[in-house]
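Starting off, we have a lone chain in the form predicted on its own, written out as structure tokens.
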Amino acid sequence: METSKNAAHDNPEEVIDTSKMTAGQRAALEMTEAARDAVAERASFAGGLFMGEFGLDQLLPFPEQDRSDRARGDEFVRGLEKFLGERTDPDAIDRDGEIPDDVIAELGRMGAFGIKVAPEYGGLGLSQTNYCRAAMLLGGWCGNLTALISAHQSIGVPQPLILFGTEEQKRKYLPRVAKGEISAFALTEQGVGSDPARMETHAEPSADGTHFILNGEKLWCTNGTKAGMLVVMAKTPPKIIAGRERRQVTAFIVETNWPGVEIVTRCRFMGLKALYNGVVRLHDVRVPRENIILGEGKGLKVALSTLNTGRLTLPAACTGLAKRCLEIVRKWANEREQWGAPIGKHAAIADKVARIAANTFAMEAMTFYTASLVDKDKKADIRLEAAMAKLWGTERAWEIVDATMQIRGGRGYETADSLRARGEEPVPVERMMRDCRINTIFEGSSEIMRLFLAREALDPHLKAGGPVLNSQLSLTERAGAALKAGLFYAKWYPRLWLPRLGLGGAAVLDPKLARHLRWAERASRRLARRLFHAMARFGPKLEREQVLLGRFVDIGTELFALTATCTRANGLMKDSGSRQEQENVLQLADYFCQIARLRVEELFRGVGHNADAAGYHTARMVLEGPVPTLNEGLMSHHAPLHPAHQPTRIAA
């Protein structure tokens, strides 16, 4: 049994009161907690925000990319840009619902499917930062190509093997995926979603113990209809750990040409028309034991660690999309005239343009900082920073593409093909909006991200005070825990009220940026106080106050965005050649901080004054009973599905 540095991660029931949970809730909690890494030794900047610890030294100076590393990335990114511009047509890909085979083949030849795979396994061996740069380029060009390449590398076979693969697995599979054999990740199931405790796909060991027999069906497997291999999550027989039966989830590498693997149907969506997403059925598939990743029962750790890094691709791609939107609105706002002036000079439009630019700058800062953590250590704990970058970046990207469509008006809503047909520039805002919408759902929806971040924010308190409230522990154990908790809070809580004498690193900052960071430090202590007060008020029931917890998460995320923006702006100003460039960067960062501070203050107001309870009761009323007038005027039935619209089965 693998030992943990923190007992709380091995025995969540010692920290969290599970007595009032259903069996399913308790099982899901235990499995998820067991998969969490005990990495408290690395002080996470994002995690510190919720405890009133403002670790500015972790972002100052901002970790800019090494010159030699950037030069290596430049070579690949320039080649990718040239290929995309000369050989790909995103509108045609969207229209046809297919990525041409020759495009996929050429991407494989140039190494786009093995960007982070080490050269000894046939890949380019580029850094996470360079990978994010490639994702930005793709994100601003074609959502379908972005999804193909990122799903393959970020959550498909390459990333789990880079992190956890044996040497034999790496030598067998990494050269294949680096050359362009597509891979995919199979976790979600019909009616189950991604809940590990309810997973139905299962794998039983063969009689001789050399193989596992895999059965089940996976839904929404991105790249699944094109993949040569999959990472499949499946239940394996439970084990007795510390005297208790523990459910097991294991990660397997499965080749799609093996007997019993069937691609049932290709799924179609609102956007990403060329997304090769499908339903995968597994019937008595024999998987060699050596195809287990990391170890039997460690599949959730593989999944969570892979998703941490994989999530970082989304804010990177969203940054590219946002930059493309900014390019579109700058051109249109300068050229389009209404009421005697370019529309960019009208305050309503100018406000949108300013927010697009400022939020794009912040999005990039958050992404590059988090990528730098991976470049320092491939197994770095980036779960909080990556989740924040994903949550914040995808939500801002949706706002940006929505604002872009509003600025373009009817020409934004019109398709690029229609614009082209009548002689106007085929600006694809309509396609970009359709493709962008999935980002707040992909790889953990915004709601799941907030719950995940809330759990992490509460973790130090659960360790310190959770056992006191746990009715499953004896009175003696709870009394001992109360004493320890009292000592912890007696030392920690007063510090949240005491003003700090100075802010580390502030002396090297521009005065405007230093002012914003001093405010952020105070806001972090305020956040920690308000979160503690909420725990004192609600006790164990706080976990049910999901909207309230979401506000705390959003405050912490805005503080991360503000800090990354200030520290990166400070670094860019020092490197800028002209005084005008420095002033422009400062103005952009200063404006972002102003609007971020307004958002944070609004969130703080919502913590104490809200309609959350009324909203919940209203939702229950709507869900449980008919409401006069809301049920009127609807079709009472739907026409049967036309035979032409039946799903198409795909041969394995």
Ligand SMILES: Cc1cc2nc3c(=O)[nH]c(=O)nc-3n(C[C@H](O)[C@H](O)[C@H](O)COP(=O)(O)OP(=O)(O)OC[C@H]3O[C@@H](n4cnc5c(N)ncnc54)[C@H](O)[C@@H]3O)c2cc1C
Second form
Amino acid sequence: METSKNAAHDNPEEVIDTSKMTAGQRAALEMTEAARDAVAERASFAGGLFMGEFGLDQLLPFPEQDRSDRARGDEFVRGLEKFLGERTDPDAIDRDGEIPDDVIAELGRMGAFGIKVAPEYGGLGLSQTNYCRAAMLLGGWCGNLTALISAHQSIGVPQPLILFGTEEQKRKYLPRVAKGEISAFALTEQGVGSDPARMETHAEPSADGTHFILNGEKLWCTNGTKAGMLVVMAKTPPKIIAGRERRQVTAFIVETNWPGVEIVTRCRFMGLKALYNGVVRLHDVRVPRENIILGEGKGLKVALSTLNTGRLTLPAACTGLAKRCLEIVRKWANEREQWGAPIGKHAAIADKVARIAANTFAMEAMTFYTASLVDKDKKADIRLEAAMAKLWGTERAWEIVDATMQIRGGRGYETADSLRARGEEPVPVERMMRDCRINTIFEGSSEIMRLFLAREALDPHLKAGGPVLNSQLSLTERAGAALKAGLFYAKWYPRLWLPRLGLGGAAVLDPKLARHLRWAERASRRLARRLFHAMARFGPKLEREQVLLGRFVDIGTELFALTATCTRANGLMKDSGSRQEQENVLQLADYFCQIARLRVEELFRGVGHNADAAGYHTARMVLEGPVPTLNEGLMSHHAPLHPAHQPTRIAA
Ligand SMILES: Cc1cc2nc3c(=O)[nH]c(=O)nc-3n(C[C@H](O)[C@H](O)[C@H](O)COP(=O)(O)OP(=O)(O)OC[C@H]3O[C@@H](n4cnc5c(N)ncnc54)[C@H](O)[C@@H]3O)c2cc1C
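Pass me the form predicted together with the ligand as well; I've looked at the form predicted on its own already.
Following is the full complex, with the preceding chain placed first.
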């Protein structure tokens, strides 16, 4: 599909007008643009949606895990389940803020730290789908154990080495991590959250060129206080590319027992109380050149590629959490009687139960579809699908845990220990809610996921039309670009109005599901048209219309969720035994499609009629000047930081 071509640009200014940006904005853009994958040709289902291409054949038939791969994962997943159930207590882990050493050691022995590492390097060599199954099991059980295992192998040393490591690096480090030596990923700094251009940690080559000398401080490094090795992102000397100086970020493997590595403090949070998360200080750390991953200056590509697959663990874990919530509400909504009936029979509660179930089904479908792409090709371009699964899965999971708390009423808000002390079942919704909140913030916050998806959605238009409006290019260049853009749009745009004759594969679907998919196909053409109209209206300024772009991204994401739901339901209906089971799956998928369609219609309405500009002005007013009434009744000053609150150092 030509429309989804996606090559990196050495010079992003060719397609994006950076002339009116601040230096900070330009730096951020240049870095992220330079790190975009150079994928010459791809046909991503999600990418196609924004161009009016509905590639249903990519999801139909739904790529369910094949039996032999499932059987390979079963032994590990069952062993993990038995171990978790018999030997771990998530409430105690939460209460103590510690994971017992013997639990970590046993997880290491069973291979939980090397699930995807190939057997030749001492790992289990399981597929991405089996890894997601393990993440789902963990996610429904204990957030702290999920984070320990996931930060280690989704973003820690194993994943970038599996993707980009040299044979020497793999032989040196993978057997260690597979045996249980913990690893971590260190990108964030005091001034660097979502914007790596502000990175201060830097690495200079030694005089003889054999080493890099690393200096800086990394914040919130999950597993940092337990890790034997870290992936550290650092600035390296800039390079001149296409006549301009470009900042460079490089990824290094750093062992924590090397001189100069210090774990300054352990950070504590609202949830994930047993997260081994710390501030890591690096002072003149000598890192051998062989420990660079992928190459000097390729650090952001390493980070972004690692996160593409890595962040898939989150929707998998969220699916587990959502299933656990469903288990809790099914029991409680049947058991608890108020006003003469089980609360599940009151429509307001029934509505929440139905939404939890339907959204959980869709979340699983998106996650396993995306995992199947990785299993077909480890280096598959899953950027859009993984980002959508992360964005949608973590936001729905938060809603689900919130609805679960509401359904449990006061008992939802009560801690498991307190419930136990009163002789009631210690249902840990309060803990689950605390642990769940971070998911929309880390590994790409929701706002950044929307920006990232919007950038990818706009890419074909930026390539076709961007140079025309780019004031940095010469008039001749812009005229040439206008001709090319005219030819492209003259062919592409009319197609968006033409009804399609059918959906091909949809013919084999249940009629209800086929109807939803036909609607989705039409909605994808409408999405492409509306996006194009917005491009025409705002020109290059569209990139700044974050709320509007967010609606386009959310529409595309809902369409992906709907399609994955229908095709997975179709597959399950063919495989399920009883007629009743088939009808139940159909009911779930049909209901999901109905609510997703309503959400999409609402989003389309918001594209045309919204209060975005007024909202922006209101925010500027509130941020820039006082509104006395909004300050009234508050404490007039807050206590300064007490000396006792200074960071506590802990031994490396
Ligand atoms: C428990 C925990 C564990 C973590 N583990 C790790 C780890 O292992 N390794 C690691 O490197 N980091 C880790 N982090 C850091 C985490 O990835 C960051 O918190 C995250 O990237 C967001 O950065 P920030 O908190 O500095 O927010 P900021 O980047 O300061 O953003 C603040 C808010 O502004 C929004 N925002 C920022 N830029 C834009 C924009 N351009 N447009 C619109 N909105 C924007 C954000 O979405 C967010 O809502 C962890 C953090 C926590 C809390």
